[in-house]
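Just one chain is shown here, as structure tokens, and it is the form predicted alone.
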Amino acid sequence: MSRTRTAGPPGEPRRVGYLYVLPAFAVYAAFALYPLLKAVYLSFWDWDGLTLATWVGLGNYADVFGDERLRASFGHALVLMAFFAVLPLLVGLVLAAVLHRAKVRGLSFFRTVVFLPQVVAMVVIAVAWRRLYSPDGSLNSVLSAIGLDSWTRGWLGDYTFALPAVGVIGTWFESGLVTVLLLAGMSRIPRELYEAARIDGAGPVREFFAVTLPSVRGEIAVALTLTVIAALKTFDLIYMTTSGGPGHETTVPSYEVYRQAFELGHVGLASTIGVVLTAIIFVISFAITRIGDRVTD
């Protein structure tokens, strides 16, 4: 005679559910949690990767916040956030709103074109833009052709314009992703909302702020989370275009992790930079998610 359950929810016991999760959690723990905990452990040691390590406690953290170059790298990452996240969001909102409202033919083609940078390797993009920014590159040729010779320069070697020049590459790269995300959100907005707004006398601009923008808050939060993380952890773009120069005007935390660990042999300090960067990414991502959830509710 079989036993029957007399209480609790139907289905298998809850502890069986943990067994289903276990394989995925084991992979996550092996490739994400363990390296993170190992980095935290190494951040308390002075170690060159070869000889015996020396315990320094919070000394590496004091170096991160006390060293001018390392502090500047985090400031540069915050500047890049404006180029990687804020500007692509503004460009994406305009592009998505125009494409959604105009109902252009071949919308899938336009979506593919604007998303194209996302499928190209960053190394290829960096090499192409480095050529574009070079003293004899296309950008300076265009400026000379329209009589702006005084504006020509080696953009990636200029102390003032090197960081914004790298940021522009990020804006170009991320705008397609943001546009596609926002187009997906706008496609789910009921047509009745726009018809009601037009009956009330709303024009295109008022429709955008009263109907479109509030309806895509969730997509905006997702886009900001993805682009902010991309800005903070960017490495290959910096390595291939400027290698942190001129001077240290374009260095960022991810590049400093590589430099400290593999060029200077300061593995403990590199781990500390990585831990601080991870904490900043977590805090910013958590704040964006919380704000997005509150606005959506």
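We call the rigid core the largest set of C-alpha positions that still match within 1.5 Å between the two forms. None of the values given here were measured: they were computed from a predicted structure. Positions refer to the first chain, counted from 1. Compared with the form predicted together with its partner chain:
- Core-superposed comparison between the two forms: CA of Tyr41 displaced by less than 2 Å.
- With the core held fixed, Phe262 shows a CA shift below 2 Å between the two forms.
- After superposing the rigid core, the Cα of Phe235 is displaced by less than 2 Å between the two forms.
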Second form
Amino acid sequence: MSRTRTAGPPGEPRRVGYLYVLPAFAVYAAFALYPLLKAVYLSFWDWDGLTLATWVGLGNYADVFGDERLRASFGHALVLMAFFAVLPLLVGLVLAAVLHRAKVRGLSFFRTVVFLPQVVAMVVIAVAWRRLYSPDGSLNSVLSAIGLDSWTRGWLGDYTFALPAVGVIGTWFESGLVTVLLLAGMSRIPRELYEAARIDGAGPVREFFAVTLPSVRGEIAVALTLTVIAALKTFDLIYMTTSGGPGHETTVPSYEVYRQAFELGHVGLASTIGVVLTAIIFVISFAITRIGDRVTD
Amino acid sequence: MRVSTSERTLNYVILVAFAIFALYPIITIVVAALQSDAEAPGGVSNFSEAWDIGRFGSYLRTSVLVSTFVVAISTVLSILAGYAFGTMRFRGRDLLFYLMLLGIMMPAEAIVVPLFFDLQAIGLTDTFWAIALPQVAQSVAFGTFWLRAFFRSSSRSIIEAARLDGASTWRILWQVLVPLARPALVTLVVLTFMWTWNEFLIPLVMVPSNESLRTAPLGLSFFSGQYTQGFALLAAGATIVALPVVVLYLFLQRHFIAGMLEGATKD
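Can I get the form predicted together with its partner chain as well, since the one above is the form predicted alone?
First the chain shown before, then all remaining chains and molecules of the complex.
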């Protein structure tokens, strides 16, 4: 390569780029990309991590969808998505719209407070919520105080309510993030759009659907991507609150990866669950981005 | 915009209710951490008690070492890679970039199983490297993406001018672009620190038997297994684990939220 090419304007081919990219790519390839490929490879084997592996082809994949407990774990992940992504989106839209319209004071304080759950370690969050849900916790105290004694229970140990109880923790965790994202999006909407809507005689509700909602589609796509991925990856929350129980009412794919590989010694099957989980995350992220793009155009 | 008094009042009610909902579980922990029970003397001494019994000194030390290493190494590597991806053209650039982009979505759950057995085979499990290097890899994927967006949008004419002055690509990066990228870098550092500090699965799997290498969240989970009757010491331990990130967040929150939102909607 001649000197003049190296010193050319930006946009010119620059081989020196490889040198800059190399260190990051090497670490990434060794500790993320290669393990992912290895997981795909392992997913075709029956292996306990110690003795010789046997080739099972797509057998593990058949197990993931055939085994009742494993299939249920994907169903639970779907339920958690409603709590981690859909509910926070609804809460966030209402809150952000209200705050955006009213231009209330103390907005930056509010933003700081509702975002706080995002920075606290999930292990700490689990400790707090375990306490709230415990038989003598705040939730039951409130229920007793308003005369709903028959409703009190150990929420995380209840066959019917354990999964929604875990889900509510997710709603609590993600609502602030979504609200802050949407607030930022709404603050960029030009004032003229609202004035035009008002001249057309739009009330607050029509104004929301005609102006506010279409303007924050990009932010909605970002929020959904982040929260859906969080719902699918929630391992520490399950590990710390219910360990998948009672029975296997709250188990999720990420928890099954851990359990199958490190508690039961089914390394091939665990890898398969990890691969399926990754594929689902890729597809959903891609779909949300595509839909977001198309609507914005 | 004119809003009626009743609507205004209703807005504040909604606002306060939601703020309480967001804060309540966190306040529960802080309040409980100061109370006394069978094992806990109450007040601030709960923290020293939890510190000693729960060995949080050792856990925090590991967490500080791991987080510092991951943040420092991944930031430098991300600057280099983001710079090349953002300002240079070379064969295979887009392919390499999209491969790294996968790393942002790739769940730790998928890679932790093969990583554990490969690292075990070369004797790296139960070491610092087994916790730190996978997290460098994940942070580098995000950091490269983050800084590429910044370097791409940074003014071409600045780079052009620097080059006319005879600056090398290396000098342009460190003396011209990095100082301009400071807000983006601060956000990246806070995010990487927060994710690394709060990470649970990787330390749980990678350090099966070396107690001295447990990170703070991992230490808390073991502590919580032992303390089931008294909640005060557990709450004190939880506060100790959460505090470093919360303090950093409160200190930089204005800047941090702004930077995060800017990055989230860019590209």
